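Given next, in structure tokens, is a single chain: the form predicted alone.
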Amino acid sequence: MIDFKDQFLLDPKITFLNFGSFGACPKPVFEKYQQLQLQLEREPVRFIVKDGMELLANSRKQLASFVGCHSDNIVYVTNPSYAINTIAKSFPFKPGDEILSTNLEYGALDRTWNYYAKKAGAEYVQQALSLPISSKEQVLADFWKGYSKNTKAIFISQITSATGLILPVKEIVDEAKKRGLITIVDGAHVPGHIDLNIEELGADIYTGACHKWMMAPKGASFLYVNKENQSWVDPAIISWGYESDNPSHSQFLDYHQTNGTRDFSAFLTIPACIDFMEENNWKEVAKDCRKMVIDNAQRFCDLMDAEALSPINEEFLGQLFSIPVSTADPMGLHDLLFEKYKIEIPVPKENDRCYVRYSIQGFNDQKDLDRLAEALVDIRKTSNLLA
């Protein structure tokens, strides 16, 4: 595996084990930024107005072709939350109605669908999945228990974000799409993870992060809609899309793309992820992390006395794995690990569980892992932190 860490910004005195939570950047993509940012200071009304506006248009194609969707379908927002803020405001529910999703999914969009389902004396459903997973035909199961005769639209996570779990998203899609719901996915983890085509994927609705795995500027995400839901999603901000004085032949584009000022320079460093990722062959480096979570997953099962969450395949499990452990303290259990250890790694709770998750990138290495098994164990030892 080749080592890319002078490629990255990040301080070598710590073991960096956190790529999924808001990602790193490059260097030839920061500079990319810092240059975007520069042209926007030095000309401000112009690249605004115009320059910003031609360099966002292209940006939004390639986006468009590198997650398999039609540009006029998809826009720009700072983060997967913003994306879901958009659509849950907009849904229109009816009182009585139910969205269904999972007890897996990101806290922060739990609570905006609990938020505009209350509004409306609707109800956000999340169905438990058992854990461990034993197989994908169990989370079909699972998963459509929590159906009712109320449920209109289904909500998942492609990539679950405290879990790291791949989720069997497209045959849930094709289910929904069947007993007529509307599918809306989350999918902050999956643009340069795993393998994406929207349109093939078949969802109503998706949103994903650019600043995660593509490696982008913080602040950089989608939200794609397919034309036939695209009339009842309200922009989040009204500005100056909205009925336009010079409207394009997309409303959708007008009402998403125009609020008001703002730095969207790392929107414009898309094109640059994506060269960066082609020229050092990122699909080969992916399968090579893949290779270290999974050889490396039973081993920190076995240290930490724990059953895997999944079976340790490629079907499950990308370049996250979350190591169950018991601990009454997570947040003092993550900065000790920094702290003393010099290791930047989540240690999420979810349920009645927490894990400690690693995630690995270009720039990782066995050693990252090995010092995780160490200070995992000396922290057994010499510690109450975990049992």
Ligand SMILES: Cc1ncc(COP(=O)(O)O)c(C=O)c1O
Given for the second form:
Amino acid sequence: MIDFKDQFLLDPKITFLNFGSFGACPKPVFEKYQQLQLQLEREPVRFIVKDGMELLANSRKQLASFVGCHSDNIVYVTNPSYAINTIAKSFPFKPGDEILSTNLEYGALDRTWNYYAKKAGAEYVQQALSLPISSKEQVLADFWKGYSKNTKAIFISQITSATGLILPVKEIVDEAKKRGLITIVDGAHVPGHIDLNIEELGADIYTGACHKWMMAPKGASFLYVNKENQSWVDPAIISWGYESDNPSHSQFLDYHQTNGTRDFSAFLTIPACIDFMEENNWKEVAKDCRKMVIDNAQRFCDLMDAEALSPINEEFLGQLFSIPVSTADPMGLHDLLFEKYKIEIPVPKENDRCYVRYSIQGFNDQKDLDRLAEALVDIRKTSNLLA
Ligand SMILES: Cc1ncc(COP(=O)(O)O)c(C=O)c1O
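To complete the pair, please output the form predicted together with the ligand; the form predicted alone was given just before.
Next comes the full complex, this chain leading.
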């Protein structure tokens, strides 16, 4: 595997096994970002009103082609929380309606759905998926147990956060369509990580982060809504694009792209991210990373006397692996790993279980995982943070 460490700005003293949380930006992309910000500062008016808008239209087109959708149906937003808040706030809930989801969703977005559903007298249903997952069929059977005659929509992560699992979202979307439900997919971890073609997937609504696996600077994500559902999605910010004096060909773009003054330079770096991935044969790099994830998974489970959360294969695993661990103090374990062993790795807690979740990106190598293994063994021996 080629060593990409020199291509990133990450502190070389830290073993960085947490690409999944906020990504990391390669130097050429970050340079492009700073160049765009400089361009903005040199002539703010021309950039914000004209030149930047042209760059934004081009960047949106390139993103649309990268994620497989029409460029009129996708807008940049800062993060998936923004995207899902836009949707949940506008969702045409009636009292008694249900949104069917799982117990493996990102906690911030559970809060979003609970807030807006409750406000409307509706319910956000978090159907439990049993762990460990034994098969795709088991996930589907578990998921649909949460369905009722009141279900109006489904909301599900294509790659889960704390557990790092790829869920069979295509099958869930297909079945949801047969049942006449609106399908909303949280693909925060998907673009640049596993293959994505939103139109082929068939989800009505999709959000993804570009600042994770596409390696954009922080604050670049997107919201996709298909034509059939655009009419009920209100802008999160009512601004000049609402009842616009100069409407464009797309009300969706007018509504969701015009947002008041902001630095949208991160959105403009997407062409540079795509170029970086193409120039460095990122599909092959990702393949090597997935292999490293899989080759090490059982070893870490054995080390922690744990059972893997799914079969260890590419149906369920990409570049993330969550090792089940037994700790009463996940935050303390995280801090110890960082401070004593200089390893940045998250220790998420979800449904009363804790995990140490490693991410593998092009700049990681086997030595990084070996260092993690040594640290976990040492912590188990020398502290009470790991049982
Ligand atoms: C599954 C999932 N959804 C959404 C998000 C994005 O969250 P935010 O909007 O806070 O960037 C994350 C971030 O890690 C995630 O893992």
